[in-house]
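Shown next as structure tokens: one chain only, the form predicted on its own.
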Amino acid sequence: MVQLDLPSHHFEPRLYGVGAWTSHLHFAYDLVAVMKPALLVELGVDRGESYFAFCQAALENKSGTRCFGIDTWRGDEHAGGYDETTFAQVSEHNRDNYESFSTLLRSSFDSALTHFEKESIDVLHLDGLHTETAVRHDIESWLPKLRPGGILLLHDVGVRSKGFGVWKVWAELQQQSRSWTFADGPGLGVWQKPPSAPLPGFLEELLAPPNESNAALARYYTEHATAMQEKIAQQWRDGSIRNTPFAQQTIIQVFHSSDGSHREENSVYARIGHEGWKDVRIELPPNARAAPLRIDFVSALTTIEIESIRVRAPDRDYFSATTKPDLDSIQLRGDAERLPDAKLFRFKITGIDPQLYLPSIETELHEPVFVEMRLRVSAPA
């Protein structure tokens, strides 16, 4: 039977509930501290909930691993635009936490290729755009670089929405040497590059066939997942996610309906940070419909000032609030308070979902759509 005295029994991630990888984190705290990888490459790092959990265990446990984030900071199709606040904000936990062994090229994937020879890496984490053409060519394109009994990390390999391709290969690549899936939150696979070898500790009893060992594993870290979603709730629930990292930007999401539902898999993204005055431009799926248009704010109990919306085509604007009264007729609902003012749209967020809902608007399907907002975010004090 598997000893559950793991390193992560005592990890505090010092970055955590900025992503999608939260329910991981104690898994790429052990796969680190346990396999000791001399050189971890992330392809897709974002705000780093992730690569920092990689780059926490290295540093306290000594691994002697040396660290790559590459990402274009840019934002994709899945994971929306997004402003240099990002960039800046990773940049600088980089900095203060990890420089010694810890280098982030913002590049394409493609580029960052000429800077890793062949079989040189040993744990390649792969999380960028998630179409299945897009997976494929990552895939192709970079496990040559990654030494035989080394280690893939694929993200999302549960979601079959919103055109994510990364379950198709995940399977196919599960046909091909020993794996692992961990169910949690959108999935997360863990691959060994053929000729399969020995791997340390844990990580050899959960890539053997099912069986009482990996299974106990499972359940350690769905529990540990678990745990980190109840300390997120309940920061939550007494205001201390003021004081997180999650607090340090906001996610506008922007949900299109035909019949008035809204949908999780019927809505695009933009995220900004907290310093002044915003311009976003947020493109809606071809044949995309405003019946209405709900827009949310995913943010730490912050206050938002909104100068303008503007839903338009190229050539013409299916909406437009510039003014008092136009503002006056976007409804609020939800986790959210409207706050007085003589110009702008001002509200308080009081919880985890404040929900803005336009007007309905009958928009042409053969032309793309764009959602303008100019606004201010303040965050908590």
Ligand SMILES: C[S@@+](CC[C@H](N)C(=O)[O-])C[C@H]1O[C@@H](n2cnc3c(N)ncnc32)[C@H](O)[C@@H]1O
Second form
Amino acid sequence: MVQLDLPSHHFEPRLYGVGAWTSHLHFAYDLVAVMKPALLVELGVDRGESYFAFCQAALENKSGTRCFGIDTWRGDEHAGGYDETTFAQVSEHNRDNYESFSTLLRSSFDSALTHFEKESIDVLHLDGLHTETAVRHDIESWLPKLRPGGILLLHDVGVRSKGFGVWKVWAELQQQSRSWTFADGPGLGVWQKPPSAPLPGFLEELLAPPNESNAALARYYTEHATAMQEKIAQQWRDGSIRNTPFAQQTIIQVFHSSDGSHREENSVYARIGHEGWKDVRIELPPNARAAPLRIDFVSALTTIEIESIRVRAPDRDYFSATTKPDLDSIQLRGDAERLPDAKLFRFKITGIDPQLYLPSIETELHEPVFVEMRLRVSAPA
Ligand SMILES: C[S@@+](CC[C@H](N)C(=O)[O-])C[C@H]1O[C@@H](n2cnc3c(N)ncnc32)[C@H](O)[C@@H]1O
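Okay, that one was the form predicted on its own. Can I see the form predicted together with this ligand too?
Let's see the whole complex now, leading with the same chain.
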């Protein structure tokens, strides 16, 4: 491992693996520990992977930072929809650990603007909806709140599929001031609002023109990102994933297909907590086909009981399984094992890739089409 004298050297994130930020947690920690920002604002908190890394750094390094995390906690077309579990869990984690200096604002980004003075924010992290239009709007409305010489973080600058347009806005920002792009995971842009005032410690080296120091920093963070991924993979192998924050929710991902192939960009998802029975409704995008639909569960070795699955438009059912024989027509493949049950479709998840295949629907679907499910997820005893 690259040995650099950075605060994150001994960092053990309390929360990791629950979002797309795992690769950048060590950088987030060092940024706060070294820069000691007076005011940090995050737009797009979701389960708090990035936000609580900033908070943990502020607490452990006594940086004196005031943190604000802003989100509607309703999800969006890229993050997927999620239920009230997320806000409840994030609020509890904040209350238990960081309440004295961290505030969660449940609001749209636009409505939260009035909470902050012009040029008052030292670090602004933008991680909301990732379309070009949304990112442009958020940058235009929030950059005036960042102080000159302050740091903007832009997540997902490396993603060029799924309708993401952050990379286009990032290319323009890079022309306007000094910056650094981390290529790990979906990519993170680090940008200093002009003028280029000197930054403390490693940040000055990072934002300098490419040199040996910033190359070594990039290697340091890549190695920590790889180590985090290996840790998570090991937790799946030995079953201890069940005891991590990741295990508190389940992602249901519906792959729609016109030719039997299933690609990430042709999928929609929803996330649920594990308290009791849930009614989930996932809308398929326009022109989706169900030839066939595949439903994956990203869930930490849980048991799932399904009472019903329907694929329906307002005026018709394309597929409906509400009785045991209908539910038995659903194929189970990959990392899952069917369990006996007189009424329900019950199965145990044994790894990272369990899949359900619904019977193929050959007709055109007339929009809007929803996949509706009533189900319960339980952690094994
Ligand atoms: C990509 S997720 C954030 C991920 C998070 N930073 C993490 O570390 O996992 C985007 C979040 O932004 C929120 N969001 C998107 N647009 C928003 C808006 N205009 N106002 C408030 N919240 C918004 C969504 O509810 C979603 O939770």
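Worth saying up front: this structure is predicted, and the values here are computed from it rather than measured. Between two forms, the rigid core is defined as the largest C-alpha subset superposing within 1.5 Å. Residue numbers count along the first chain shown, from 1.
- For residue 366, the Cα coordinates differ by 2 angstroms or more between the two forms after the core has been superposed.
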